[in-house]
Amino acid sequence: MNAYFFKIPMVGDGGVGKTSLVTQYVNKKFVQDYKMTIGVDFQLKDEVLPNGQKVKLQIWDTGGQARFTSIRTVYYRGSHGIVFMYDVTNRASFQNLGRWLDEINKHNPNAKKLIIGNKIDLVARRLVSTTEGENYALSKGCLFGETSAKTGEGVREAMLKLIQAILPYYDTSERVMKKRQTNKRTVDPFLHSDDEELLFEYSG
């Protein structure tokens, strides 16, 4: 089967454990000590769901501080899906979600969206729990999971999860093609990549 190519910003407060997330996820290693994401950055995913099914995934991990806001909502654009992360052990980076929803629904309100949990490592000092978490996520029609970006638990799960509520609204047209159009380096001054790895775009 030929992949499909979706692209997932992740947003939420600062300090939730964005970046640990995405590295876990795409590399499955958790670093204890990130600096700061200054504006975005961005991981390439090779998944194969549980039918075969491949897909390729942009995955953006962006800066929660109100000074990148300008920068954030330019990747917003286009994106398939949209995962919005919390830190269970810190109840203001809960009670913000509902900006962080309405910063997303300004820009593209029909991307597929997952609320996660984040921390779930740290039993001792949750102050959010998974019923009330799941019950916010029910409110506002998206998805949920939780997760420990330190173990990799749910992690996986979590973005099988959002892939598959993408799928069925995505036709072949949407498929990556395996010749690469144009390489083009992104002139984005805050967007960095330690390997220098080109973006590319893909023809549909």
Ligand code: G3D
The other form holds:
Amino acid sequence: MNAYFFKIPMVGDGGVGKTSLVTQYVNKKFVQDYKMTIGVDFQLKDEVLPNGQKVKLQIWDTGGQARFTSIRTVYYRGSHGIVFMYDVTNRASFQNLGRWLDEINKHNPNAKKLIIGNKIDLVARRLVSTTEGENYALSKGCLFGETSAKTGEGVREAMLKLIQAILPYYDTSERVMKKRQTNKRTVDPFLHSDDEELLFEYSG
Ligand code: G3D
Ligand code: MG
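Switch from the form predicted alone, shown above, to the form predicted in complex with this ligand and output its structure.
Okay, now the whole complex, with that chain kicking things off.
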């Protein structure tokens, strides 16, 4: 397995641009089987940091499935970083960030968090300013970025911020992951043993 391997789920209201951003960033590498099995997609992205360090990202994206509690557990468990996205032209999507943050803090308080304001190409329709987004992120202990999943502006830059924040903590989380995997057989090294049980639960 790659030395640096980060699981990063995407969360945020429907329509804010999660799928578009992942597609823009990853360039279409679907792992279709997982989509069919558990109703959640993840895509793999090989990133090279400015210092030459290689990182493999497993970016999880979901449709509406995350509203089911048991899927959420699989979705968030073992994640190293989480992207919270809103749409700068949709104030409700910004106001709902608090709900997503509360939920993640229950499941995975240690993951590094990045808030992204998306659709900045829609300049005339913007309702949430950069400063407002930035201040909110700061107040919640999150990193912040603004993007256009349409033009690609800010996308890689935002993801790099998150990766750089995870790196110093990575070794510890990786050890925890390996320890868990020695306890039970796993079908896939990317998944935790507990996830496998849920995988069967959902494929049945
Ligand atoms: P979701 O995965 O969060 O639900 P999607 O969001 O990626 O499906 O995007 C929802 C809609 O917003 C899509 O339009 C998509 O093209 C659009 N969109 C996503 N990101 C941007 C962006 O940065 N700029 C602009 N202008 N549009 C964006 P449709 O029309 O297909 O519903
Ligand atoms: Mg989507």
